[in-house]
Amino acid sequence: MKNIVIIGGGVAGMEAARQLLALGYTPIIVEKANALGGHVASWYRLFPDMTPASEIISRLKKEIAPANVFTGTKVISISREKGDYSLTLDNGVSILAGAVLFATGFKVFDASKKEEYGYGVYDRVITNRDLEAWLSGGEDKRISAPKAIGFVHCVGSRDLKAGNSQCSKVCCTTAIKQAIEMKEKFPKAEIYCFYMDLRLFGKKYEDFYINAQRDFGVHFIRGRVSEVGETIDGRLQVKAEDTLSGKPLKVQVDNLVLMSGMVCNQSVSELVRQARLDIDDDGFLRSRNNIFDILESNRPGIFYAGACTGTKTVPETLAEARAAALEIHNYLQNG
């Protein structure tokens, strides 16, 4: 039986491995981090059901135990050899594979590039990722009994100046989730969400938004934040325009959370070049087509799953991983 190499050990790679094991294969996962789980492993709870992310990761790790897993390891070269692919790992191991799955995910936008929001300048400006780490039990001296918290949507997404015109899909709902979580921890705090427009397309997402307003009193302000400054007492002053009322406003908060979006993972660019894979105009990997062959690359035997081809939610990522495993099985069976 031919080898199947999965590049990336996030939820896409792990779920694909789980399905391939059920189909009788022993896949090989290569993950550059020292542990499996990817971005989801650092998350606290997942919307809209507030499922602990650790439960998802623990279940996947348990069920892929029979797979061959290399953590803290990178694929440094890939080439086509007589219909198969030869891969070399940075630990000196070489693998000949009949199929390769790219499950290389995404990168989080660097919020410091949006200088007007003050990330890296003002201590109490943090990102959604920073807040999630704190919610998961990490220490962060910047968060201390806040009386008011602001959330800025679409940081690095839908932004031509930032080089990313795409919607990240998850930022609006993540902001709502984190707003609810902060209200649960600090019931007396005022919570403000500054948004362009709300994109809540998933199952129960709209209910999630309604609950945030009705049950938790989260304030939603339609308008871009234009400027952030620090007050004498160390708080943050947020200037924005309420586009519904047409009036400018100023709000003082103790923490401002920037919802950094998803961007393409450029750390795999060298592998992509070696494998002669197509790149889309947004920087993500380009599927053979965006309807019928979204899991296939332009090269036979190389497949995709998850956010390597574009922004995805966790349920979408898991669904693609399951489908990709079946595509690989059919490819190997049919030659």
The other form holds:
Amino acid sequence: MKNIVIIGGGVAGMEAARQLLALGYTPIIVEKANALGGHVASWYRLFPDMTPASEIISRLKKEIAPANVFTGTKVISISREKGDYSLTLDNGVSILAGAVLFATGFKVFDASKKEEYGYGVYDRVITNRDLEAWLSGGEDKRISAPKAIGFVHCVGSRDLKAGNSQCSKVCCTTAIKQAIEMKEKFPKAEIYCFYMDLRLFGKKYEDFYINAQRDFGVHFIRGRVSEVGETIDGRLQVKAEDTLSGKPLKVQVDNLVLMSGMVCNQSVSELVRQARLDIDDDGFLRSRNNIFDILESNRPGIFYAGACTGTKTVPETLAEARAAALEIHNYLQNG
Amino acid sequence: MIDRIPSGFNPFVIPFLVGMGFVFAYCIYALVKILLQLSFEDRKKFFLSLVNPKTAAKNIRDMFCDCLFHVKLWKRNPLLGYMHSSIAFGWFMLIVLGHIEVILFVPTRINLFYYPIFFNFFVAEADQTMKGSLLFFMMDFFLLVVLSGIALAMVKRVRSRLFGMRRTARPSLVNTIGLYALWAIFPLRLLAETFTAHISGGSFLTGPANWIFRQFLGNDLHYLPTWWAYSIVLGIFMCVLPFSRYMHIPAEMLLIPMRNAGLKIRNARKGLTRVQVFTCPNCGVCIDACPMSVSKENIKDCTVYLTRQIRRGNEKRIAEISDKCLLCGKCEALCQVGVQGPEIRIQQRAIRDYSIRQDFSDIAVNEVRKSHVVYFSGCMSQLVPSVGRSVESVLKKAGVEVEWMDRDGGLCCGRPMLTAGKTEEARSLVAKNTEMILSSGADTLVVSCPICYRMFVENYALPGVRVVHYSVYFDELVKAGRLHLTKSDLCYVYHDPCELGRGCGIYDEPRRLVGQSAAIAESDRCRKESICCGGSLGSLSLTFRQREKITRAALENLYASKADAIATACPLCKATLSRFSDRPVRDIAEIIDLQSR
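Complement to the form predicted on its own: the form predicted together with the partner chain:
Once more the chain from above appears, this time first in line as the rest of the complex follows.
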């Protein structure tokens, strides 16, 4: 039986491996980090049902136990060999694979590139990821009994100046989730969300938003933050415009959370070049067709799943991973 | 040497005379018109400068260096310099020597001004003298010089890279006619003088060539048609000259004294603008210079095409070209004749009818506390807060008591309005800021943003206040021993911000500061050739995708130095470069703050 290599051991790679195991294959997962789980593993809870992320990850890990997993390993070369792909890993292993699945995901936008928001300049400006780490029980000196917290939506997303035109899809609802979580921890704190518009497209997302307003008193302000300054006592002064009332406003907060978006994962660009895969304008991998062949690349035997082709939510990624497993199965059966 | 033709006339000189007369008439008409277009003050300034011995001497020197010897081109590329100066200076010498010949040998004909041009047709050599052969030798020599230049010009048409030019401007129809006429003039002159060399005498070039031709040409019937052809191409060249790029030959002789008189561009089409438009020789140096030309679609938006469209009066294209430009000033810095591309563009924007006019009259003026030193950070240093914080921290370390006049929000310096052509709006902002600064009683205004700095220097009148960019101020503090720097292990490459470098001529102080606090490397294109970061506020219509390409090109240039990090002295450059940079980008203020005690 031919080998199947899955590059990336996040939720996409793991779910695809789980389905391939069910179909009778023994896939090989190559993950560059030292543990499986990807970005989801560093998250605390997932919207809209506040599902603990660790629950998803540990379940996936348990079910893919029979697969071959290389963690802390990178694919350093890939080349076509008579209908198969020859891959070399940085631990010296080489694999001849009948099919390769790119589940290489995304990168979180580096918020310090938007210096006007002050990440890396002012101590109390943090990102959505920093906040998740703290919620998961991590230490963070920057957060201590805040009286007011601001959330800035669309940091590095839908921002041509930052080179990203795409919507990251998850940040609106993540901000709502984190606002609720902060309100639960600090019931007296005022919470402000600064947004361009709210994209609450998924099941129960709108309810979640109404919930945050009605039951938790989160303030939603339509308007982008123009700049952030620091007051003498170390608080943050946020300047924004409320475009609904048409007035500029200034708010002082103790923490400002930047909703860093998803951007393409450039660390795979060398591999992509070797495999001669097409790249889209936004830097993500280009599917053969955005309706019918989202999971197929321009090269036979190479498939995609998850956020490597564009921003996606966790359920979307899982659905794609399952479909990709089936695509690979069909390809190997017929090919 | 004797006069061969008693009447001193032959009909073949008519095409030349027509062309010459036309050029003269046109140039006089244009000169008068342009002088009338100048404002009264400018005209007075111009005429006074002509009689000022110092400027007059500079005018003559510049005309020789720029128009005849093309010194700037030699510095840019010796082959390009030789090509231009050989044609210009060689041709000039042919005309001068022709006059000397007429004065020496047929002084009665000096009033016929075609005589020096067609001297060899009208005379016969009666006796050989040293004087005559020396002049003939020099005539042949300079003809050879011009011919070598023409040969190089032909090579340049196909292989411009040999001359250090990646791209050249696409010639328009009238330019092509002028070009071929120019190319034909000198080979035809060689042939004409060769055919008559046995009558009028010749030297090392025309003499032997005459002998060779006479071996197989049995009679003298061919020489008159050749002189006709020579005269006709001269006539064609002069008739198309006012409508072609060759107008730069007479126009530059007006631009040089105007520039030395200190005139500024004040009108979108008239006066100095018109002279600069005429002076643009369409060489296309600005195409390679323009940072936008990394995208092929923007090549036709370089200054050479702006001057061309202004001559054609194509309003749509003039507006497009004027709006797209980043106003980085590189085309102006590298222009061989001194066409001020950015200033001409700003004037085009200023004549536009904006339907909405901003009104700043009701914006409150901040109270600025009395202080000797006032710091103006500007909008960009607020959006890139590390810059303002570092400047403040460094000043504190040096013991400078400073009042940050726009810490909690201030007023724009006005430059974005000015470059958008909204002169009135800019003026109202200037007035408000002036009031605030003067009320503080400050004697020094420290500015951290080069965009604001240039505005303060060029458009503010602040009596008794020294406006200084922080890089210059910090450099003085270090020299005075008030700031002590230690060297880090990092190696920085310094990116020259357009407004600070080309705009205000500050190149050395930032480098000195970086050099004292770290190792410093230079990129290939630095100082006045530095590439705009792509973030410039100057452009009104470039898309972010097009800007990204420019940013990446600027970064590639900086990466080539193999430095670990990039230093700059402009918050906008820092923000723009750091978006796409693979290595840290720091403002000099941050570096100094890290490395000082």
